[in-house]
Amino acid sequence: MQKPDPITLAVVLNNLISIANGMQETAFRCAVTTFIYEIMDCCFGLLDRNAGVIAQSHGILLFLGSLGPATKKSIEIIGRENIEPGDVIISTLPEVTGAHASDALVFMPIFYKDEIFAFASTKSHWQDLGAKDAFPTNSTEAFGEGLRIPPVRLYKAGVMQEEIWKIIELNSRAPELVWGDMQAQVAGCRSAENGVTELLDRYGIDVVDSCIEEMYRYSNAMIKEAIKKIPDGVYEAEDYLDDNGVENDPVKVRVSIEVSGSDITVDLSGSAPEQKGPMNGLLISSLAAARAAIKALTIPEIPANEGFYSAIKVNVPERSVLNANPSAPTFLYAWVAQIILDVVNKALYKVLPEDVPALSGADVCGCGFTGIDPRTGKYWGTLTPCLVGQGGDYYSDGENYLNPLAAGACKNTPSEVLESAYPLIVEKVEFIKDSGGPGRHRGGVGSRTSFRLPYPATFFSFIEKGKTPHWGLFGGKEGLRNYALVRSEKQGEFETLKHPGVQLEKGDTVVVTAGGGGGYGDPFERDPEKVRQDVINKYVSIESAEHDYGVKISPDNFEIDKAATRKLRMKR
């Protein structure tokens, strides 16, 4: 295969990336729920004929890394020889998709001159697929977590298979919402088909294939060169999930990373065994998280593709919390995958001190509401992340009010959208003073969101890192934890982390605290002027400035008492 010239290579590859982004933009304009067009709880990718990743859109990081393996596994089950032009294949089976049943895989082949050239593939969270609860945080088996659809054709040779849709429709509390978002995914895939066909008409199969091959080769070479810069050795770390959703004991996740020249192996042996509750990971999502973690620490600036993934070896033991069996509950798989990203950072921070940040708030701090809207008589439901602070790093303070790494481009739902789309009132969204971990570079501050119900509804939550610390690095301190506080006239006031659903009445409130990131470096080494600005900005209290940073600030004019500050810092 002839190597493409640099200009053709750049034009073709950027066109392929544009096609993947165009899939997402098309879906945004067709979607009917905030899961896609606001939260971006979705992803879109263009895959090669072997289901390797050519290009992908912005979106949930764990979705993106699992699109290729999930699509490949589906093709193996259906049989490549059985796939025809116009087919659209769907699946919600966790061991196939690498996600819980509410995260649906939708993909289609892209034929050119009677041969499969590529696949357009997408994942998105669907409103409801008949799980025992809207968000079953205490399930003990897979069969209560939603409709398990093996890879099947929703469209066959361009013809809608009504029997398949009827099964989905009759197993959903909100079928019209599922239909709308499913069709948005299909529309995204069809936009990719149009884009790829135009590209092949212009350049031909041989040229485009050679550009993709060159991209894979270059990406593989680049990540191997980056891995060489990590000192050879074995690096280990462990961290803990709060609990498994059913039992209260913490759940260990352990990693051992071996680096030898340009080779790197992420071994997740030594992690906790498969759990009784839904805090179990899936093989595909665990692989995606481990690979994403290494890429983020080596060459984060280059778009991801199959060339990167093939360079990173990952071992995930069977029947562990990271690779559960098909009948195990896995609805909270994403929270298990998130900690893989965190624990990889924790293992490598000493040898990559300029690249690894302290721990972020480490969770999407997810909560949601469902009910019957008395104004319409229809079922409604929504969830929204509450945004955390990021960990401080070698160069700067952590960012305020963002989602953690695993969520990628995932966003919260704006208050205006929540109030206009649902019978829900957002009373307040605010930064939390002293929530960022003290450090030479402070952890980003978290947020507090207050919801009030104008009508009765059910509240559910799926919050992690409410018990285990948001750790700092190199002497930095931990950030504030995550939790939700329910204030109910009938049930009183109580704190919760994971809850499958509590019935609330008109006027009841829920306050979600999304914690801060860990600090980086000794807080007493922080520039006193930066501490002063933090106090003025209400990120840090005067008391914390003195106690945690050794900086004495006047409450009257916010001036630094330099003599008192010197004395405080000398006592250390």
Contents of the next structure:
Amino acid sequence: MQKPDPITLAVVLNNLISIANGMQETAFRCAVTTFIYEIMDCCFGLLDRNAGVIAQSHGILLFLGSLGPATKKSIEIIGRENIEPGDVIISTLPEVTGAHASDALVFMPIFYKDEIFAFASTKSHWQDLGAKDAFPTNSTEAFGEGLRIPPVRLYKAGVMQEEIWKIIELNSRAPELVWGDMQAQVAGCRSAENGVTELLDRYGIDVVDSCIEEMYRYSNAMIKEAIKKIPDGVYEAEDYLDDNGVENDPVKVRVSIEVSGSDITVDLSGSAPEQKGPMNGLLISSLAAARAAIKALTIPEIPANEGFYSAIKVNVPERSVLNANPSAPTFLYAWVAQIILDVVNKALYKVLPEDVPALSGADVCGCGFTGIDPRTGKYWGTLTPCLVGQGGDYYSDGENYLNPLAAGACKNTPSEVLESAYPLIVEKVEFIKDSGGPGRHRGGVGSRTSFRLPYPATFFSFIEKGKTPHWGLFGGKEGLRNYALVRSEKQGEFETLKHPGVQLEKGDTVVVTAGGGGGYGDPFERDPEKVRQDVINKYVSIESAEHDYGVKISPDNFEIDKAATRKLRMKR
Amino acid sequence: MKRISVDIGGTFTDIVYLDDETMELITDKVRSNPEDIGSAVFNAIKKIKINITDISLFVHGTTVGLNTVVQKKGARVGLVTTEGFTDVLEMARGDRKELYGYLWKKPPPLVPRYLRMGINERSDYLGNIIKDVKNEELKEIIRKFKEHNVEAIAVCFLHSYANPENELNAGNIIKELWPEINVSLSHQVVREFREYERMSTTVLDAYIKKQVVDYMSELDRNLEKENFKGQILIVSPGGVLGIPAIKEKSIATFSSGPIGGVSGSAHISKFVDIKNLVTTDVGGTSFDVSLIRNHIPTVRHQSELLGYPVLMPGMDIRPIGAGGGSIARVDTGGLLTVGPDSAGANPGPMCYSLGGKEPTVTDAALVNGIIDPDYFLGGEIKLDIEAAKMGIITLGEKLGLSPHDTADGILTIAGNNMTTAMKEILIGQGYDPRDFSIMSYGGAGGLFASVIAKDMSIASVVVPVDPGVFSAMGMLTMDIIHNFSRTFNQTMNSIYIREMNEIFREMEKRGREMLYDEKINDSDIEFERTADICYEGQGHFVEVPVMNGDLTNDSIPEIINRFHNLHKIRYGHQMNAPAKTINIRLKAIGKIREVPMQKFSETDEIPESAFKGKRKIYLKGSYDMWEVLDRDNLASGNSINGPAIVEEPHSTIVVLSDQSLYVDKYRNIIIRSNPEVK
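Alt. form predicted in complex with the partner chain, vs. the form predicted on its own above:
All chains and molecules follow, beginning with the one already shown.
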């Protein structure tokens, strides 16, 4: 294939990225739930004819990495030869989508001159697919986590298959919302079809193909160049998830990363076996997480495509917590993917000290409520993230109140929106003093959100990293851990992390603590003036300043007692 | 009526003088001075030698608010919020702008945590007050603010959009205790829900207020000193506003510049009878796109300033980093990139010889013969073609391309960046580019418009008279517009008619008062009502026109019907779900006397003086001799086939070989693609 000239290359690549953005723009316009347009629990990508990623939109990082393999697997099941122009294929089968059953893959082929040139593919959380609970954090089998739809054609040659829709409709508690979001995903795919056809009309299939080839080649070269800068060696680490949702033991994830020249292999052998509870990963999502982890540490600024992915070798052991068999419960799969990013960081921080931050709060601290609104008699449900602090890093303090990288595109839900839309009162959303891990660069502080119920409702939560530490690096201390505190007239007062649903009454409260990030570097080396500023701004208490940072500050005028500080810092 | 407009930009300040009676039009440019923004106003007035005492209307677009934020010179703001929500400002929405960036940080909050104080007040989402504002609490806060030398106070309470009583009480108490302090109350800045966005907007307003108020007062004083007796109107994202309104809502000075051009485009669209325009304003650093549908600019309700959200209705103008000063580089992967970094005015492109070290779009256009080095700004600035060449050659060596192909590539990529941005905006809103024409202006607009039109299969391009100062020109066409909005989060139902009527009446009363203060008579006052409506559960609303006068039982089904239709047009489907109002909006419009457009008689005879000779130009891979025309000497009715370059002092216009240009009776240049010869 002839190499494209640099100008055509740049122009075609810009267009391809713009097509992926256009998919998202179009879907946002049409979506009917906050999953797409507010929390952004979705992603959009343009894939080549072999389902390799050409370009993707700004979405959930873990979703993005799995779009390609999920689409590829669906094509294999349907049979490439059976795919026609105008088909739209959907699936919610975890082993295919690389996600739990409430996330739906929707994609369509883009034909050009009677042949498949590309696929437009999207994945989004659907409001409800009939799981046993809205958020089944204690399921012990795949059944009951939501309707499992194998790859099927929702549209055949442009015609909606009513019987397929009927199955979905009858299995959802909120079919009209599923319908709206599904149509939004389809609209996104159709916009890509138009964009790609126009581009091919313009430049011809050979030129566009050669540009995509060239992009893969240079992306591959770039990441290899970046990998070369990591010293050769084998780097190992392990980290733990709190539990699997039904048992209490921590769940181990282990990684061994071998770097040799420009080759890198991420081996996840030695991790815990498949779990009884829903804390189980899927092969596709574990691969995606491992590759995203390496990309974020090597060339974060360049748009992702197949060229990067193919440069990173990953070994995911079968029947492990990272790669469960099809009948296993997987509702909490995303947390397994999250910790892969974290354990890779833990393995590489010594050789990439400028790139790896200390651990963040490492969770979205999701919680929500469902119930019948007595004012309308209608079913309502909401899910909202509570935001953690980020880990301190080589250059600066960790950011306060920010989603971890894996869910970085997700936004919070404004309190004014929550209160207007649902029978719910938000009493406060505040930073938590001393929640950031002490360090030369302090961990970012987390948040405390307090909800009060004006009417009875069911509360559920899926909070991780409540028992295992938000570790610091190079002498930095851990950040405050995550948890929820329920205060109920009938149920009493208790702390919880993962809860599939507890009935609460009017006036009961739930306080969610989203913890802080770990510190970076020895806190006794932190500039005392910065500690003073932290005390003035109440990120850090006077006691912690003295105890954790060795800086004595006067409570009257916030001046540093230099002599006492010197003494404190010498003592250690 | 004699009027002038002065538009302060980052690089140049433009001035336009127009006498309606004689149709005398004077335009010019002077350099902007970021250190003393206002000085350029008087330099410009001096330069065109007009008698300011005769002027009855002075329209002004200024960057004072923007510069205050960019240069971090704003006031030390103290923020008062509902207890429990003091950190919302710093929390933002918790999302990252860089997908893979572990080290990404939010823009720092404009108010540090120790100056953010909560008070024990509360309303619910319906506006019921649950806890009142207490004097003692505010007293203590003010004591602390004084101790910390706070210079402005922002107040933002939860759900104040639903009932402002607590904010008003807090404002009164603060005024009583500290009369000289500037206070911004969130419901007065923007009465809409989403606490972070409203708080951010309110804090920005407080942050820039002093600078904006001082600037306006000084401008007023200095004009008075020059014996100016007319009216001063300031450009805001919706329309123009009198100085008192700007002092109250300083945030309304943001993004002044591009607004004038869009307004001017809408004005011209009526004369040239083109309903749908996509406007492209290409200056030194940015390419600003907006849409005009049925002669009306499209509106957006939220924008962003250096990462801080601003909730304020205004013309929907989307900037991308592409312009004459955009820098061309080869990235680490060997790809040629153009922008978003810009060489700005200083050092500017390499050919300015002011120390620019990297080649820019202007350098590329110069090297390939598209710009005449001796006729930049009508010859005021002499361009150094050798300097430009050096930069292009160095870049070309990295790419393995000849200097001409490198320069050609820079222009192609810059043009492509513009095209993709335009497509995303058009297609993202569900529009077909082929239903639009391009309105091209800004100093570098003419370099790209014909290429973009061809790329997007857009049939025609309109280049107005003096496109280099068109934004200033357009400011003269703007009406006074006071925007009012109120979040009214209710299912569409006749039971709310009384409340809706009350809200509209209240907003109209206030609008009328403000317009009277701005010397507008009843006969020139108009109201436009709309409601933001969505299906229950949706997050994106459609702005639906609402009838004037008292709403009746029949009005609600009619509004719902309008909503269904608009939803269908915009999104391709309508839903069988209840409709819900989110916000109620009112535009109070004070009509300014319309700017006439001078008509010229048409002739197909091209004056000899219009031909400046031929020039060798390299474009899209080939060298050709192009006709060079002098726009000032082209006459209405003239029509010429491309390829051609049309030069005027502030701009250069490219007409491609398969296009033709036509000068219409208003002396606009219309570029059309020639019908394909089969």
